[in-house]
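Here you get one chain, nothing else, as structure tokens; it is the form predicted on its own.
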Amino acid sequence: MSGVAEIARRREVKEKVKFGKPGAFFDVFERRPGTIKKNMHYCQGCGHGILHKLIAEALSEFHMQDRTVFICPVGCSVFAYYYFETAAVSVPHGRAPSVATGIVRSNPDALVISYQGDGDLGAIGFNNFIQAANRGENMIVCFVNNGIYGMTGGQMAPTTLPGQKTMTSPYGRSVTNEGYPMKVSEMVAALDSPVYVERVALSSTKNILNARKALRKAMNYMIQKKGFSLVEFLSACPINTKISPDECNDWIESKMIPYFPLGCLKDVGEQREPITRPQGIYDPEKVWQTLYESKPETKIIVRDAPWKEELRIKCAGFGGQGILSLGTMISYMGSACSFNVTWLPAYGPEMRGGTANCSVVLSRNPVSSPIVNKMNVLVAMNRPSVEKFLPDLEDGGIIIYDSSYGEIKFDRKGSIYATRAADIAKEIGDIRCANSVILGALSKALLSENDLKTYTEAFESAIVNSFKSKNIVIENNIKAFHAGEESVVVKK
């Protein structure tokens, strides 16, 4: 054999691959950004890659692989997806949870890792956390408790250790000013949902096989759809502890563990019954019979519309007055004239008294944004609403307001309209109606005498569809709303 085929057949030898990656990992991490796609991004020392390697593991002797999302909000492991050959949702920041129970409540056959950090989840995402593992959805949280926010900056976390430093607590935590760190474990064991809680570390070679077993249970109870796991993880975080990759261990069982014990706090998942929940219904003519008694009959409209624009419409006025009622109103007028429509509401504290306002946009082109920031339609039912949006109404722009409570002097172009809204509703005898009789004016005001009869037709239904089967009300707002018709006066 020449010298060249020798080394050859000695870097073949020493190239073959006697253990590779699990099989739910990517062969090559393509999606990772770089020239490196073989390696993972994770620091030396830090558990995030061990971790990685036993869920891989798990995915793929359990055959999961093809069921499970992985579940990514902000923190050291919101890449994940480079290298999970998974389902995988990054989230905002603490929001896991919540995008799990989606997922898992809308396909129960769902495999669903909620993979967090003791920032993420300890403190922003607390509540969200907490009130899945309360509901006892099935999923698994995979907690990774480090002691400290790794991913931006280092600061205090809730599970910091008393004394240790970090970049918002110099001087180390003291449990006098910030509190002792929170056990999140315990606090989840209490609960009565939880199937199985138990604290392990990424440290020894001992810690970790029991890491390895854990996590295993956790997922056999998630298969068999028992509800709510929590495994949490001791790990480090060499860079913002300032400790050496070498140091990482002997600083997890010297450090987390006295004050983390490890073990296992609750495993009821032997005698839970599997999870059954009530399936969704995804088809829209089922969900319009369970949401609705009846399906209002409307005449569809497939022509160009009586205008020659998008419609930028703004419904303001004070809490109470039913703002937002009219806007849904207007909503259904247009969904049910075959436009594309959006309706996005905003209002104050106060139920009543305070401000409310909406932003209504109908259009026969995709609408690209329901913000509406200059209109060209301003429906006011009050004074202050013309005096604060006034300004944003485009030059020309059609304005509507209630003249119950006196009259307004306008300073400018454009087409002007009035209709005593709020007396008329009490002459009706429901002052609730005023909204509908503004919208009344509204229809008089937008559509020319050919297509007011087609069009009266959609508002009529609209008012049927918002106020459902309360019979009377349906009958005083379709009054109203043809009292606003005829009772509207052109000012300008």
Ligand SMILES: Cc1ncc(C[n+]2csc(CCOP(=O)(O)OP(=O)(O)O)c2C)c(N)n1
The other form holds:
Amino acid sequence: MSGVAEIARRREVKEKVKFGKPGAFFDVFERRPGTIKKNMHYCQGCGHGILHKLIAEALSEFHMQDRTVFICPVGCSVFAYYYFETAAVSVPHGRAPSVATGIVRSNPDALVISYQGDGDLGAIGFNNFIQAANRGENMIVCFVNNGIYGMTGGQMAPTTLPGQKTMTSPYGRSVTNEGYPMKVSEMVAALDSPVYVERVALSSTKNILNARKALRKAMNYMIQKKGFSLVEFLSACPINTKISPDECNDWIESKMIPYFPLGCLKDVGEQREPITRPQGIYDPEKVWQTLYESKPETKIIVRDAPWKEELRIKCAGFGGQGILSLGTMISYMGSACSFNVTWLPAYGPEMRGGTANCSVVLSRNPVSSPIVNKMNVLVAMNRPSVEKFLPDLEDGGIIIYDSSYGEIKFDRKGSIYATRAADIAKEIGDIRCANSVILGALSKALLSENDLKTYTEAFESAIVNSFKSKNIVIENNIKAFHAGEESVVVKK
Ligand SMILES: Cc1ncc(C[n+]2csc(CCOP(=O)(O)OP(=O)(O)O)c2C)c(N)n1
Ligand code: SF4
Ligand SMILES: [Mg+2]
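Can I have the other form now, the form predicted in complex with the named molecule, not the form predicted on its own?
Full complex below, order starting with the chain above.
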């Protein structure tokens, strides 16, 4: 059905308030953890629940469900996907309009609802939001302005009212210090691209009916591909505003509306033509070839090991020994060989003088967690690191250590490799290369003779990447890497 025919049909649908569960909600919220599967998680009096109902009613009455992608933000509505029987995407904080842009650009028939709180939209994600508005993306942004960060316990938001007390403005918002509350709708209405901007309130029945109308107008424009619509819903967060559910309507009407006047700020949808844009083409095969064409083929690099699909590595030593760069060199090598890679440094007071460590995961599969509690490779540049992490090494795991500071006796099974990394680095003329000596030892420990040839280039490029622009440093580290390969001794 064409957009225009759909609208005509919808005009025939009688505009009346419905009681009960709208069709676009699941019958039972199976995704919700716990035993309560029929209730929403919102607090009593919260505006999110009211708005969810308005959206769900409109979705089912407009027969939009099959084409709708609901973008759930970070905020109290992060779990909106428990409730709506539509496609849904959860996105990082503030990124909803950018993800919505990707969806609608690659699939212009998708109906995308970017649902956002004032912290999500007005603070961390403001640039994402305003740019999407300025590009006139065909989407609706449902902006729930409750004047506070609800989910995180009531911090000040860009829309917190002057004088309003929050966890982070305990004496009340000071306009001298924090500026005036942000009037998002007025800002968007000043742009040329958006077609429709209206501010409504989720308070009295009259206001809720107006909110319902505004939402439906925005949906109609989106179905007709007219572009960007913003509907701002003034809402209450009784929990963090420290009012009872009964006081929510009064709070919205006596506090919010005087500062954020209700009404339509822009409506040019009827005068605009439907948007037509070149459609993005996503060919996974092409992307793969572009990214990985010249890389070594993805084969398993660890010989005869039960955990060859994934290496979980802990690098540890004194602060200043280049432990974190050792981790990045291993990561660069892994990425050059098309592994999925994570690198997680442990920062802290240990950065100077104490101990330092980082975790590296190289995997043929998506990495489930970058945290390495149990490892199959332990790279230790000093004795305290061996002592600290050895209990976490899996049976049969590999240990590589620097024997310059003395041999270490191990009372366990596994492959133990030693190299005099610090001594060799001093001989090369730069003690800081000890980590590259260890890298050489690691490559020898992990790779068969044949694979070593294939991967040497990747290791060398990892060194070049890590020490960009300093030629002498690169040279010394490559020398150190090969010295590490040659000097490594297997201890059993
Ligand atoms: C990158 C990032 N920064 C900060 C947070 C913490 N955080 C979670 S929700 C939130 C603000 C939520 O406020 P709002 O968008 O107004 O939603 P509400 O809960 O009020 O509906 C913040 C700061 C986070 N999850 N991710
Ligand atoms: S904390 Fe506030 S925004 Fe979050 S569900 Fe409760 S009332 Fe709603
Ligand atoms: Mg909020």
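Numbering follows the first chain given and starts at 1. Predicted model, so just to flag it, every value in this text is computed and none were measured. Each form is matched to the other, and the largest set of C-alpha atoms that superpose within 1.5 Å is called the rigid core.
Remark: with the core as the superposition reference, the CA shift of Gly47 between the two forms stays below 2 Å.
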